[in-house]
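A single chain, nothing else alongside it, follows as structure tokens in the form predicted alone.
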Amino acid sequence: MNAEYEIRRRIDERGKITFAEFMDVALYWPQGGYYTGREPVGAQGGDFYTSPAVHPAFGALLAVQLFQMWQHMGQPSTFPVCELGAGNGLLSRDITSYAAELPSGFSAALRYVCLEQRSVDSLESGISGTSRVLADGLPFKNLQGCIISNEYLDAFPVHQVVLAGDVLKEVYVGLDGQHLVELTGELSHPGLAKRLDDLQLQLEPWQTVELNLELGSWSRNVTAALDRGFVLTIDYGRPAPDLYDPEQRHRGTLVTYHQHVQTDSPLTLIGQQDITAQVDFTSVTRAGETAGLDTLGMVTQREFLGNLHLDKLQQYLRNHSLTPQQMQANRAGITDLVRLEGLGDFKVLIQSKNGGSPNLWGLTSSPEAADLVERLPVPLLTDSHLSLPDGRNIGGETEFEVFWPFPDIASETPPDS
């Protein structure tokens, strides 16, 4: 009863199924779905890595941004932070560890909740102020804090539609003999055509796009859980006009990954490979506003971490007695967080509910953030993070110096000891 068996059973029973249903089973089927059967992320194997695994500076600067949010809310004695799809808890551990370095009792107020659908070995276990909840969704009410979504929305099942000549069709998965094949048919849901109309998109003939119809319900659930505070969404994607550009992305953005190799063959290796599509941030923003959230701003991850003064953490690496290998590994990890055409191009969207319109440090660089980061220690790689120069678990060596965004540091020779 693995994921592929279930897909074939449904097709035999009901006929072709939407690509969204296929993707849902392939990723989340309890017996052998991709996300239910293994840990696909991080330094201990997997098919891809995310920002928390690259360097703890990511979690450290998120802690700095959370600190400002807590200040804006009047420094409440309890400040809950709920991370959706927290995985093994590495981001939780990095944020809470760095929060201990922040002033004014922030660490004592922080209550970090890792929300996850599946049971995994967790790195945050035993850390004061952290907890883990197994749930599908967001089973909380009256939160006054922050909800974090880091590379969460890109794993939502998506519908695929294609303009077949001059008729809008949906992509389905069916059987041709014993082979799974893609088919087209009538739209399964009126929301598909409505989404395109709302975005004022006119597809080119034979252009394929992915549409996530769960954004509305997700935004409503988030808004219902949050009484006052912020929603911080980090993911790879684009505003709709760019995302659905027929010249740049005529075949859509759906990709598959297996063992760090982009395979782009979703109907194979079912349950053994990731299936993902870029996030439509225009629709995410609009869904949030419809549900009752205020949009504070959106920047790239490169801009967000730059505004929080990642450069100072980079510069202060030289104050540590690191071996050349340690210096190289930490430089590579920090640099990869802001690499153009990579993690640096991810988008950071911040929304609020009953939170006013604060000038958040991550959206606009400020002297207050600079002064704070200058007084803080530099987080360093641990065994739970990746070592990019080693090519450990990512299929080979990684060239990184060309991405280094601060030439005066890039030209330095790492210390001999």
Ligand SMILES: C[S@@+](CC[C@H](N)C(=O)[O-])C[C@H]1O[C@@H](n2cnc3c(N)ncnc32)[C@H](O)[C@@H]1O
Given for the second form:
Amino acid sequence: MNAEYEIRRRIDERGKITFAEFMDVALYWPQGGYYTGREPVGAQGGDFYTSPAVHPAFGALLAVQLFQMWQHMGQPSTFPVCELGAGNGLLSRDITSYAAELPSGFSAALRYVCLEQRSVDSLESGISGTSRVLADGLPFKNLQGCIISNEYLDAFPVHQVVLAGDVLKEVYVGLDGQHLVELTGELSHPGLAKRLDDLQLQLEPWQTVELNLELGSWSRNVTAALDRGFVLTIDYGRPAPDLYDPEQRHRGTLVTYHQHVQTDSPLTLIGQQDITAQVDFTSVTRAGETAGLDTLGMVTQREFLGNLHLDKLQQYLRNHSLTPQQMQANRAGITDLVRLEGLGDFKVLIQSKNGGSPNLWGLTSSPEAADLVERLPVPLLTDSHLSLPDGRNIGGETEFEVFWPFPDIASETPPDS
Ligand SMILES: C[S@@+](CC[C@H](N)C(=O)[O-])C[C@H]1O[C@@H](n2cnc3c(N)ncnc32)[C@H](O)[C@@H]1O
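Output the structure of the form predicted together with the named molecule; the preceding block shows the form predicted alone.
Zooming out: every chain and molecule, the one shown earlier first.
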């Protein structure tokens, strides 16, 4: 019984199912759900790529941020870091490898746990201090460390609501003959209207928005698992007023990905394409505060990596004897991590529980971070990462100069050009 069969069976039984239920089965049904038994992200093939695959500088600078959190917590002898939705484990590998370069015994204290709801061929096996747990959610308690995720919340099922004339309706999936079709009906859950009220959103006629009703329970689980420490969430999304702006996003932000092509046809290719929507960071922040987390700040990925001195890693590439192709591939990867209208626009939200209000290096630029990163080696692309100039049509000095965000070194001529 594959995912599409299960969707049709439920519709036969009940007439229609909410879009959120459709998305849940299409992505996570044990037989043939999109995220079941496949690796959608990665250097070879896949349907989309994420920051860990783009360049190991992403994991390296996250390691630097985790190092500061560990220092702030008094350098405990064990420092658990739980990564939610860790996928193939590439980020864990980059973070734990780079942790070995950091001072004061950080690497020995780091206990990295990859949590994933599906069984995947993973890259992190065999790395000391890293373990993989097959779990739907966060089955831990009393953590004194950090809960981290990259592109995890955007994979949660979302409800869709639309202002049909002047009546708020929910989007359902039903059948017209043999064809799956979208229908509208009464709201399936009071939380939908409440979310719009809480956000003081007045939809325009026929405006569609996606709402994730699982944020509250997710925030409660995270808060319950953590005794003391931090929650670091990276994803694409926006604060609610921007995300739900009818001028810019009248049809919502739901998209599908199949073999690197983005469309908005979720009812086709069931189980073969990713379905995702941008994250409402206002609701994530509020759900966290309701559950007992303090919001320390939110910046773009471009600001976060800039504050952690990605520029220095880029600059010191020249100290390595790389071929021109390797140099260009590393430079393009680093640049892509902070590209505007791309990964650079992602948001990095940091929350804490019983963690005080430290000035975190990723949120505010600091000389301490600069001093540390200056002394660290440059992480280089491996076979597990993408090679952007080969993999996509992005290479070339023009791209590099256009996208490079650090004006102080933008004018330098790279050594191989
Ligand atoms: C878009 S992928 C991102 C993977 C990885 N973090 C990366 O950056 O490449 C989302 C991941 O979250 C996982 N996931 C979704 N819901 C989950 C849940 N409730 N518990 C554990 N993992 C989950 C999916 O299986 C998938 O691997």
